[in-house]
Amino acid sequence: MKPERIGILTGGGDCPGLNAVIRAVVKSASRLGWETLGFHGGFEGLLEPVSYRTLDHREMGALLTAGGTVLGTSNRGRFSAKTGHGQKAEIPRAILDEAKRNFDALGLRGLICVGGDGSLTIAQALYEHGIPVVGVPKTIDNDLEATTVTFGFDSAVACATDALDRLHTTAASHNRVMVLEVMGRYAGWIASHAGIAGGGDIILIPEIPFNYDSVCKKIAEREAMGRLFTLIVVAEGARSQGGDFVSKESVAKDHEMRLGGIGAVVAEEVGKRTGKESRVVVLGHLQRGGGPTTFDRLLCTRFGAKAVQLIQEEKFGTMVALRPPDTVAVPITEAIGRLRTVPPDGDIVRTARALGISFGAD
């Protein structure tokens, strides 16, 4: 008698902790006597030529601390559900039909889809097309609704905070303005958390449009106090008042627009206005690379084990979510189509301002 089978895939951008989720799923499934198939290249692995492999629970040990994903991932391709600045695109019915045929042919009991808003949007479409799906929330931006936190966020903040610690000494040595650009398309969670934890002086986030007069005023105030250097943390999606996103490309047809470059713009403008030497560091994909923090390892393990439990209980069309102190099931529809952003008058912003940190709009 063949064992029960489940599938797992990782979609969207890579992220610390993906392998830890895979490990938890495979180990949990094996204890139920189930076999786990891992699809290669995200959702593309469901299409012809179908690409997958059987995951052996005895080979999962090293994945707990390993960065990236052994299954590979993609945020483009035939399933692309997001274009431009977050617009939703319809997935062709023929693609959904093909995925359903291949899923059924493999005799899978359920499919675990690990990803962010775009990937979970695809997962919901698959569920509505008859595939029993369970979602696991993943994004370093921490911008998914319905869960208190997503895995990968803590690891990204740790990376950005370490960068600020290092920039602090070089900025102080040369009396420079150092601008650190971090990820955060529409949400400034990484910038705000790392900015506070890393001793930043100015934090620029998408939720609070900034103006250069305010930024330069803060630098002047520090100069007057004998603080001849300044650390500025800017999210890639931050915009000046009345300004637009700074992007690496002008048109994006089959994927979301690639943002980036706001750090250089801020450094140049600040240098012109203040006369101070300004430098920019763009962390980029360094935030996505490397192994997960201890917090993320535990969170990924809890998410993976819970996802298998939800398949066992046939609670499909749901996503694992953290609602401290528990992991729970919520409808995928509660997590997609609306992003969780930093409240401009929330505790994080109030805490920063209490410390004298400027958001460039004071």
The other form holds:
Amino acid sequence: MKPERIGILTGGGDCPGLNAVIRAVVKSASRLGWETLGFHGGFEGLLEPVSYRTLDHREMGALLTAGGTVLGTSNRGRFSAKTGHGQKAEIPRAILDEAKRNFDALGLRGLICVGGDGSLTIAQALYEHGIPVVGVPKTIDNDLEATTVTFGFDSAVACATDALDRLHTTAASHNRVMVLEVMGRYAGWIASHAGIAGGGDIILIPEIPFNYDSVCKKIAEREAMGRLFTLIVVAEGARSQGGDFVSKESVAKDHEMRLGGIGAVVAEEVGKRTGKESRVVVLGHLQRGGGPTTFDRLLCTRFGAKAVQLIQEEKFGTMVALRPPDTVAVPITEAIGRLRTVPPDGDIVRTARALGISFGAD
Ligand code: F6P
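Can you switch from the form predicted on its own and show the form predicted together with ligand F6P instead?
Full assembly next; the chain just shown is listed first.
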């Protein structure tokens, strides 16, 4: 008798922990006697020429700690459900039909889609088109609704915090202003968490537009106390009051805006206004590369095992979510379509302010 089969794919940008989810899915599916097919290149693997391989549970060992995704991923391509901040493009019906046809031909019991807002939007469209889908929330940006945290976030914060630790010593040695630009798209989760954990002095996030008078006031206050260096953490989506997002490229019609460059703008302006030597470091894809932290390894393993359980229980159209102390199932529709951002009056911002960290808006 042929074993039952499920499928898994990883969509959107890569992220530490994708392989740990794949491992957990394959291992827990194999304990139910199920085979797992891994689709290559994200959702594209479902389309002609269909591209997948059977994942052997005995070969999953090294995946717990490995960065990237062994299945490959894509955030462009024929599905492209998301074109920008809050905008959506319809997936052509012919593409959904083709994916459903290929899925059915493989006789799969369910499909696990690992992704962020864009990929889960595609997953929901597939579900509405008759494919039994379960989602797993992935993004270093931590900007998904309906889960306390996404996997990959902790690893990105660890990377940014390590960068701040290193910048601290060189900033102090040279009495400089060091600006660290971190990812996060339109949410300041990475900047605020790493900024606090890494001892930043000023944190600029999209949720709290800043002004240079306030940023320079904080630097002057520090100087007055004999602290002759300053660490500024800037989220790539931060913007000055009345200013616009900074992006290095013009936006193609079907692409999301690629944010980046605000760190250099801040370093230059602060340097001009204060007369202090200022330098910028753009952390970029270092935050996405490499293996997951211990926290993410555990979270990915819990998410992967839970996703298999949800297929077994036929709870399709759901996404696994962390609601401490449990992992639970939530409708995918609760997670997508709007971003979860840092509450400007929430605990993280209050904690930072209690320590004297400035958000450049006072
Ligand atoms: O969503 C994850 C993320 O790393 C964002 O933080 C960042 O803005 C974007 O992806 C970068 O995308 P790309 O890898 O396409 O440059």
